[in-house]
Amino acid sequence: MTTLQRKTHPRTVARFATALITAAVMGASAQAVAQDDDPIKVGILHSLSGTMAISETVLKDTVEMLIEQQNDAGGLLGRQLEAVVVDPASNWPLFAERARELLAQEEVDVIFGNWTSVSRKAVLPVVEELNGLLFYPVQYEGEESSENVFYTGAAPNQQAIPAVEYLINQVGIERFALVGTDYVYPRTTNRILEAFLKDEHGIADEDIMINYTPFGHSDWQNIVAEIRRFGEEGKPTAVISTVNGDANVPFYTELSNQGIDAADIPVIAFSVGEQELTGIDTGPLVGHLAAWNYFMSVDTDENYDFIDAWIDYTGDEMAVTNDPMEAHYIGFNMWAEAVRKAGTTDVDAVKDAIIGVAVPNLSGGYAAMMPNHHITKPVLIGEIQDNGQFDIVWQTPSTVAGDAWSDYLPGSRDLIADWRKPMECGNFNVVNGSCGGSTAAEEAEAALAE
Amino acid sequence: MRRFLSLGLLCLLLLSVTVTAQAQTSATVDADDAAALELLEALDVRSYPAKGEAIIAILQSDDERARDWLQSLLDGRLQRADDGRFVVVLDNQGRDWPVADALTGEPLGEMSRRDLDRIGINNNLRNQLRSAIAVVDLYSPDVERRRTSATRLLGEVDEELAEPLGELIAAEDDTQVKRRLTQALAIYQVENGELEGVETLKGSLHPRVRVALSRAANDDDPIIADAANEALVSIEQNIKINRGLETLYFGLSLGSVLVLAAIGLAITFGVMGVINMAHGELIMLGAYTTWMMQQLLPGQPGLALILSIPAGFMVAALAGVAIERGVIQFLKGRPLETLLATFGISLILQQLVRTLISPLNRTVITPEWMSGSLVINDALSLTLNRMFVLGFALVVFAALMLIMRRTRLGLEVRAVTQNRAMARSMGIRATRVDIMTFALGSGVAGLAGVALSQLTNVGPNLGQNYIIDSFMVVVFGGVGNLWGTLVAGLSLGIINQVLEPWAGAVLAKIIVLVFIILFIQKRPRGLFPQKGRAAEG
C-alpha cells in the first residue's frame, strides 16, 4: 500500500477517495432501504455430502428449524429471516470458498457452520478479511480466539478437564489410556490432558498410554486387546476417547465383543453423542461415559419442548438431539438477542452488543457470551443406556466459562482473550502486558508441536 | 480388589438369603406392599451413597421380588411415574414406553417419557449391584447363574464369605463353578499369606490371579514370595504363547476382511481388467441390503442376516450389471476413462444413499449367536463375529474357485480373458460372458458388504474405506489370480497386526504400504504372476 501511494499522484488519490466516499454513502442509503423489506440472510455452512455429512446435516436442519420458529414469532426487527444454505462437501478448501461466497456474493448477515477444526481454520481468514460473523457449535481444542468467531461449543476446560476430574475424584481411576484419531483436536486435547494428569494429579508415565489411529479406522482388535491388558494390572483404569466419527462404531463393537465392561474399564468419550450412537446397538455399552454440555435426556421442560419441535420438524418419531444442536440453539438465540439489542444486523454493532448477552440453555440454566467469545456452560457426565440415550450421573454445580487459552500448556497459560474495548485482543499476554499478535499464537503452536 | 461389598453387607446378605427361603410363603400381601414401597422409595434419592444403602436394605428384606428389582435397577428399567408409583419399563424406545407396576407386575399400558423419572445408577452402584446379585445367585439352582456368580467373585472374597465358600465348594457338583470358587478362595488365601493358595493358583491365566500373585511376589515372607514368583514365571510363559495366538487370530481376521473386500475386485479387475472404482459402493449396497432385510423382519436379526446373503448378492449383482451395461461396455480398452467414469458412479451411489436413506449410519443388529467371544482360556478368547466372517470369507473363496475351475461359466470366462477373438470364433458369446463375470464380481462385493455390516458402520462412506485396500490386495497378490488374492489378503492382515502393537496403527499402515511399493518394484506382477499366454493382457 505504501509503495502504491508514493507512486500515485496526490490528485488521483483525492479523486479516488471522493469516489469511494460517494460509493459508501450510496451503499449505506441502499442498505437503509434494504433493511425495511429485504429479509435478513442467515448463512448455513455445513457439509451435506462427503464424510462429515453424517454429523453436519442435522445441524443445517437445526438452524433451518430455528429460523422457521423465529419467523413464525414475527421475525427479527420486523424483518423475516431467510436461510442461505451452501454445501462445502466435507472438503476443507471448499469451506473457505463457500464462506467467501456467502459473505461476498450472498452478503449474509451471519453464518452458522463448520464441524471439524481444520475446516474452521480454513474459514477463519475469510471471515476475518470480509468481517463476517461465524457461530461455531462444536467442542474443540481451544488455543484460538477470533474477533469474528463465536465459539458456542465447549473449550477443553468445559469438557475434557472436568471429565478427567470426575474420573479421578468420583470413580477413583488411577490409570489412563488416551485413545484418539490422528488429527489436531485429539492431539491438542491429549497434550493438555497429559500435562494436567502429570502436573495436577501426579499420575506416573507408565500409567498413561497414548494411542492414535487414522480417520475411519475399522480394525480395533489389537488396540482393544492392548487396552484390556493395560487395565488388567490391578489399578482402576479408564479410557479417554477422542476417537472421531465413523471409527467409533467398530471401536465400541470390538470393546463389547472382547468383553470390556464399563464397570471394569469405563470409556469416556468426547466426540460420541446421541447422533453417533444411532448406528450402534448400545446394549453391551451400558455404563460407558460421555462428557458434554447437553444430553437429550436432560429433564427440563425447555428440553422436552425442543425435542418435540425437532421431532415435528423432522417428522421422525425416533429423531435424536445432541450437544452441537443445543450449541446452535444457544448461538442462534444469542445472535437474535444481540441484533435486537443493537437494533441492526450490522456486524460490528452485533459483535459489541453480544458480549454479556445471556439466553436460556436447554438444561435449565443460562448461557452468557464472555468477552473471549466463548460461552458459559454446565459440564455433564452421562452414562450410555441401552436405548442409545445418556443418563446424567454428575454435573458441575454451576456453569463454567470457556477458556480460549489452556492453563495447562506452556506458552498458552499466560494468554487471555478480551474483545471488549479498549483491549480488543484475542491473545493478550498478561506477563509482558502486550497483545501478542500472531507471535504468541505461534509460540503456543510451537509449544504444541514439541 | 475387594472394592464393592463391605464385610457386614456380605454377612447380612448370606443371612437374608437363608431367611428369604423360609419367609416367602408366610408374608401377607398387603403388609408386603407397604414395606416394599418403603424399600423402593429409599432408592429415589439424589445421592449415590444413599442409593447404595437402599440397595443393601432391599437385599436384607425378605421380599421375593428383591432380585427382580435389583436386576431392573441394574438395567435402568426401574422408574417412578409422576403419580409416585414405581414401574418397570418394558421397552424404552421412542417417546411413549410400555410399563408394568413394579410391585404387582401388572401391565399399566404406555406412559410418556416426560412423566417418568428413572432411578439412576452409576458405575460404582452397578458394580455393587452385580456383586450383590452374584452373592444371591451363588445359591441359585440355575447352573449358568452360579457360573457367572463364581467368576464375578474372583478377587472379591473376604473373611465373611470365605467360610461358607468352603462348604459351597464341597457341595458343588458343576466342575466349572467348583474350579472358579476354589480359585476365588485361593486368591483370598494368597492375600492372607497362605502358601496353600499359591499352589492352587499355579497355571491359572486369569488376570485377577496374576494381580494377586504379583502382590504376593513382593510379600515379606520369602517362602511365599518365591513360590509366587515361580508360579508367575510359568504363567507369563503361557500367556506369551496365548498372546502370539491372539495376534495370529487378529491377523487372520483382518486378512479375511481384506480378502472378502478384494475378491470381487479380483474378478472384475483381475480377470476382466476393468478398473471399477465403484467396487466399494457395491460392498456398501450389500451392507444396506442387510439393514433393509432386518427392517423387513423385525425381531429376527439372525434370519434376516442369513437371508441377506442371497439378497445382498442379487442386489449388488444387478447394480453391477447396470453399471456394466450402462457405462463400462462403452469404454472397453480405455482404462483411464473407465476409472474416471466409475469414480463418478461411486460418488453418485454414495449421494443417492445419503438422499434416499439417510446420511446417518444405520444400525445393523448382530444376532445373539454372533456376539461376544468364544473363551478358549482365561487369557485367550476369540471374538465370534470375526470368526464367522473368517469362515464366511473362506467359504466364498472356495465357492468362487469352484465356479472358475469347474463350471462352464468359469471355463468361458477364462477363455474370453485369455483370447477374446479366439473364444468368440469358437462360438462363445463374449458380451454375455462379460455381463456374467461382472455380475459375479459385483455379487461377491455384495456378500462382502453383508459380512462387513457385522464389523463396521453401515453408512454412505462404507465403501470408500475399502476401495484402496482392495486394489492393494489384488495388485500385491498378482492380477488375475484368485489364490494370490487369498494369500495376499491374509498375509497383509497378519503383517499389519504384528506391526501394530509396537509401531502404532498409523505407522503400521504406512510400513505396509511402503513394503508393497518396494515389493511391486521388485516383482511388478505380484506374488503369483500369471504365466504363459494368459499373462498378456
Second form
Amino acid sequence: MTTLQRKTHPRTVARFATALITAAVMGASAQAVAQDDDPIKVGILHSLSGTMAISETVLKDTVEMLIEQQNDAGGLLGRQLEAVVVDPASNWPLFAERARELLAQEEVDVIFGNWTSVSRKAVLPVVEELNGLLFYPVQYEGEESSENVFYTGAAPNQQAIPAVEYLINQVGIERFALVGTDYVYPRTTNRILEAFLKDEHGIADEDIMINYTPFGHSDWQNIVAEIRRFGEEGKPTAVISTVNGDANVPFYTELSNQGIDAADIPVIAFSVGEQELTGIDTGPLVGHLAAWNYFMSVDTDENYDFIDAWIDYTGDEMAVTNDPMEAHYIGFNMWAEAVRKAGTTDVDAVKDAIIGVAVPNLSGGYAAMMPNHHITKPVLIGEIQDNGQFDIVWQTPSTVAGDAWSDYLPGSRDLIADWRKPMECGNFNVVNGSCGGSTAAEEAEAALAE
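So the form predicted together with its partner chain is up there; where is the form predicted alone?
Coming up is the bare chain, nothing alongside it.
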C-alpha cells in the first residue's frame, strides 16, 4: 500500500506565516495598549498612627491632593495616577517592610514618604536593593546621598546652621541648650552644631547643654527646670529644639507652666510648624522661633493658590499648611517634570532626567534639583504668633543649595556627592579620589540600634 505525500502549496505557507505574524503583532499591540492604560502607581509611606501621626498624616493627604490635581490635568504621559497608601505606624522596622511591599508587591513607580531619619535609614537599603525612587520631604541631618533618594527637605546648611547664626548675630545668644528626641537626626545635627559653635564661634563646653528624650516623651518638668537654671547663669541663652512628634505639645506646655517666655529663653525649633501648633495654646508661646524653608504666612500668589487648594481639598476653613507639605509639592512636581522629560516612569531614566529640573516653590522663586539629589531652598525664621501662625523675621536673600556632607565634621568635609556620569557617587572623597560606595545596610542597622 502506497502512502501518498500531500505537498503544501508555497502560497499556503506564506499565508499561514503572515497570519501568525499578524496575530503576534496584534497581541503585542493589545498588551502595549493595556500597559499604557495601566495607572502610574504612587506609593505613600507616612505614619497614620503612633507618635508621628501628628506630623505625617497631613503629608499623606498632601500627596493624595497632588495626585488628584495631576489627574484632573490629564495625568502623566496620558495615564492616570493611583495612590497606594500604607501605614508604617511610627514603627521604624515596619517602614522597611511597607517600602518592600510598595516596591515588590504593588510595583509602585515612586514613593513619597517618611518623616524621621531613622525611618528613612530603615527604608534606604530596600529602595536601593529594589531600585525604587523615594522623595523625602523633611529637614534632616545630612551625611547622606543615595542614588535612589531625593532630599526635598532642608540639609543642616539650609536650616540648623543659619538658625544658629541668626541667634548669635541678631539676638546675641551666648549659651545654647540643644534639646532633642533621642535618634539619629537630633544626635547628628547636634554634633554638627556643637562643632560649629566651638570651631566657628568659640563657644565653650560649659555654655553648651545637650539633652535627649525618647519619642512620645511627656514629663518635661525636670528638663525644663534644668533649662531654666542653665539660662540663669548670666549669659543670654536659647534652646535649639530638635524634639519631634507629639512630644512637642507637653514640652511647650511645660515651658509655659514654668513661666519661660521668649524674652527670657527663646526656643528655636526645627520640627515644629503650623500643624504641630494646632494642638497647643500658642498665646504663651508668642515670640518663640522656628527655622524652616516655608511658612504658611509667606506672601505670594503661589502660596495663596496652594492654601486655597488645600482648604478646598480638606473642606476645612481652618486647615493649615507647613514646610514638609511644600517639600512634597516641590518633590511631586519635580518627579512629574522628570517623567515628562524622560517620556517614561522608568526609574533609571527618571533619575537621569531629574537633575537640573527646576520647579516653582511657594515663596516666589524656584527650586532646582542638584547633582547631589538635594534641592535649592530659601531659609526663613519665623516667630510664633498667638493665632498659631509665624511672622517671618529673617530670611536669606536667595536660595541655598543643600549640602549632603557637613563642612564641620572631620569625616565629612572631604566628601562630595554627584550622581551624574561619570562620577555617579554619593560619597566621593576629593582627597584620595575614591568613592566610598553605598553603606545603606550598615547605616540602617546603626540607626535602628540607637
